[in-house]
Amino acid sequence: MYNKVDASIIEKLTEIVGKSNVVTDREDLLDYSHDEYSLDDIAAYPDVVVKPQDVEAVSKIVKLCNANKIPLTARGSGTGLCGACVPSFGGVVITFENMQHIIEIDAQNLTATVESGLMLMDFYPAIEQKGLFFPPHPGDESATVGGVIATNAGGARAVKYGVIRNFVTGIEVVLPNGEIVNFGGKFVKNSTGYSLMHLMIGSEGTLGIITKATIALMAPPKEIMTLVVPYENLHDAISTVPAIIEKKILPMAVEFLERETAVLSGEHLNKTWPCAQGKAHLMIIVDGSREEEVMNLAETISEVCLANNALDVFIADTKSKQKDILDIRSGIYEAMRNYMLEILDITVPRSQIAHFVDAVNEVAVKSGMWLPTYGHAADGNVHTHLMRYQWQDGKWIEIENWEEKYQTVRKELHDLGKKYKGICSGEHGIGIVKKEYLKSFLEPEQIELMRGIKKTFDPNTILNPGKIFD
């Protein structure tokens, strides 16, 4: 189906980006053969990795691959969890390590224009120095701007502020034929034809390669307060969330987690989770323009929680305490990654979260697998870890017959997602790992429309082939 990368292609790529920006050594290519998805059965080596320095070089690379029918996969930092940046058919991997510049921070239009290789860990402090705020926080700050746009990443703050899609106002894209186009701009409104920009967002690099983006910014909240609320069981914790929403309160974040996983993450980070009570906790973050406003929100939320069987309410009112809590919550995946098989991101209506999680726990008991579950309680995004090991009494113990149980349990969990009117991915994307479930959650007509869009944009199927659908 595709042509191989030969010496003449390597030579032409070298002419475009320079010898130091071409990687062909097998050992060095290993880093580009996988993402954070833990199983190695989907890994694939590229034939070559190239590191362009500007959009013109990207355009030349794409034109070369398209003319020679060579598969081309764009890659950010490789922090994905579904194999979306794995070069399944080999070919060329294009990375943006040399395109990490902040082009402009525009205080008048409340936007920042940046290259796609810029990492979030460099983006956040740069805009904070200007007194501005970018609400989305997908978790791993080594992720790149281009990567989070290509996957429409979410994170804990999505319940109030929305996902990446809500903050992208313009993108520069190299199409599969190598042409450079610009979608959107510094606009608040845009009803000028089809929104091709939004079609690119979340397309996982299958329709075009994002090289630059204009991001909407906000004034930062004046006051932030974090609450940790313990419960005797996860059902009561999650069931509290609709009651908070019914009070017309929309927190910045509402996370649910089991105390066991919070303690595990805290030990991994050498930090202490602030609450030892109960088996399940809510982490609630509220923000506002005045201290009195935030305190009133916290008091109302506390009353609702206590009325719904909360054991207590702990308030973290200093930045250092808030940071420790958020670090521990964000660190759960990292603490478990070496002992797990996969992390799911099934998303259900928030009214169904408690029922869904109850059903997940029933599967865990029936199968004998440890399925620690946590997630974004106010937007229905549930993260269940399918584990190879269980953490017991401070040590890891391998789960008996996990190889036999894995696929059966995985299917049962996705069947539950379907039963509770959910979708198979709320923020990680489809990539390779979830292709088999797409047809269970979408109507055939929707998938055929997606295939038609792919064919229109990329008739030679060179961009990230084998992702989302075959």
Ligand SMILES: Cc1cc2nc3c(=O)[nH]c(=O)nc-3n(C[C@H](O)[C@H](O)[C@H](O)COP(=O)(O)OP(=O)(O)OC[C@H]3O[C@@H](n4cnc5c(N)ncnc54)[C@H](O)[C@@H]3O)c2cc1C
Contents of the next structure:
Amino acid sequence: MYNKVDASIIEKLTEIVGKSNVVTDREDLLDYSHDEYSLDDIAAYPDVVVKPQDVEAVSKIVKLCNANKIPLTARGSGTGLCGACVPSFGGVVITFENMQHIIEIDAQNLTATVESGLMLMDFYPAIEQKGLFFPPHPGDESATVGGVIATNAGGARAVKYGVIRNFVTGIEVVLPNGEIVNFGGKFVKNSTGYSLMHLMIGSEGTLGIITKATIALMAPPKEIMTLVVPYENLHDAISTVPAIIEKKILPMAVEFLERETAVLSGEHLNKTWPCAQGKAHLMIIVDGSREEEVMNLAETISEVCLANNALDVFIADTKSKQKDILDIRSGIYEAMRNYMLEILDITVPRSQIAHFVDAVNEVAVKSGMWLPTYGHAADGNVHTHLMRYQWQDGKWIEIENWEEKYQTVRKELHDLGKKYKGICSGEHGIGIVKKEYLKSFLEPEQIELMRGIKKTFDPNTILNPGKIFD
Amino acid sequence: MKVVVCVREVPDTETYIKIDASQKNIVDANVTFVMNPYDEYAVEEALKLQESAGAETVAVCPGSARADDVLRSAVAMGVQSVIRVNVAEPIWDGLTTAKLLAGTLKEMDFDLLILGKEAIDDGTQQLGPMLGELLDLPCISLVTKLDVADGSVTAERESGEGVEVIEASTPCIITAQKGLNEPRYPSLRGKMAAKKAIIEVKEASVGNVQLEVTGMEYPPARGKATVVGEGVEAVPELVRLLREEAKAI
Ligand SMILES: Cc1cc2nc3c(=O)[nH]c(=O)nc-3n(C[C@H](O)[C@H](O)[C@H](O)COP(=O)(O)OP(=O)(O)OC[C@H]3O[C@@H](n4cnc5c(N)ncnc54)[C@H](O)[C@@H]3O)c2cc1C
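Having gone through the form predicted on its own, I am curious about the other one (the form predicted in complex with this ligand); can you provide its structure?
Now the complete complex, all chains and molecules, led by this one.
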């Protein structure tokens, strides 16, 4: 159904981007055959990778692919966790290494306009130096702006300020027919027809190629405080969260994790997790405009925590300590990476999260799989690692019969997600690996509507085929 | 037993440092000042003695009223009482600082004085040894393990070749190196208590400053890292680059 990339296509691509920006060497293509999802049964090589320098070049590439019915997949940094940027049908992969510029930081509109290849690790310091702040913090700062928009990424600091969707005000998009359009702009309000911009956000590269984005910024909170709260068990820790929300407090972030995983990550990063007490911890970030205000929030939260069996409440009140804690939390994935099969992303209403996590732990006990579970407690967004190895007495030991257990446990956990009225992905997206679950979490009518939208945008199905739904 | 720790404020490593127009100082506005990280090891060691041996703990800090925050941090961690030696301007001359503090410390009748091995802003490592000289006390620097007995201490310090084990009689001075302990984070209760802590302020005259900062410059921008490859296969290329381009081997 698709045409092959032949020598004449390569020649035309070379004309558009120049020889040094075309990759065809099979060895070099390996890097573009997968993302962070660890099992290679979904991997697929592209025929060619192109690295355009500007939107005009992107438009030409898309037109070429559309005219020749060649699949085209956009790729950011490949930090995705569900195979969304894997070129399942081969063809062309387009990357944005040459489109990483910050075009403007507009202090009067409080926006930044950037090219889609810009990595978050370069974005945060650039705006911080201008005294501005961008709250969303997906765990891997090498992710690109295009990637985080295409997956509607979330991260730890979403409780109070929201996810990427809440910060994008405009995007420049190359449609599957190669036309360049601008959705949204520098507007705070916009009721001008359907929001195609919001349709693009989270569309995993299936509706258009994002080349630029305008992102809303804010003044940084004057005071930030991170609390680390130890508990004897995870149930008590997570049960505290709805009680905090009930007090009408929305912290910037509320993460839950087991001490064991924090220690593992700390060792990996050569940093020390600040608390040796207890088995399960909450990490809570609160912010405000005055120290007194933040202290009052911290005090109220502390009272709720202690009433829910917290052992103590520790405080990180300097930027460097706060960074250490966030780094260790963000580094858990990296510490587990080589020993795991998959990280899940099931999200339930926050009132259900303790029950859901209890049920996950029952599955772990019953199956003998190690299922370290942590995540964004106040978003109800739970990350469970399906592990191939178990960390025991300072050593990684392969779990017996993990292959057999993997699929059964995976299904059981998603069934639990449904039972607790959840969804199968809160922030990582569907990609390839969660397609089978989309069907069970959404009504057939919803998926039909999505198919119709895809057809309207991309009648030839050239953009990132085989993703989200078949 | 009485344990005194010297602490000092330094810019948080996570803040952007700007040099001011005079090129001799940094712009203080928007910089958050925190307790020097090496001093946290010193405070932690004192607190361990407070808990295990009932030691009395006191923190001393030179500085203006702004430095009170650092002393409150010490209280939040658990230090019992705090003293600020009042100086309006930061002093970059190690000897002047040592003389200034020696005046206060001389009257404190301590068994153990613990400092961080250095402040991360000027990094001179002078204060501990200079205080040893001025107070006529033994000083063991860069300590990574400390045992305190009645009337003496045994300390370990890592040298290039191995570990030195050193004994000294008390009173004596210790400077703390990373690895000595894991400094605790303050509890919320500690932080609340610290807000009410009484800070004793001592006036002292700054002597003759003999050292002047004549200029400050930014470090050269760091070059971009390149990933040569992964695993064993990448080694020959890495060695080639290190030899031919970086001329490092
Ligand atoms: C350690 C770690 C921690 C993580 N933590 C979080 C977290 O806290 N929250 C979270 O939400 N995610 C998290 N992720 C997942 C991942 O970082 C995000 O999904 C991120 O948004 C992917 O960005 P990327 O640039 O790597 O995109 P890629 O993985 O390269 O691509 C992801 C999708 O975006 C599409 N895409 C990329 N660029 C464009 C473009 N310019 N135009 C159109 N489509 C495009 C691709 O086609 C693909 O469908 C984490 C991943 C890791 C490895």
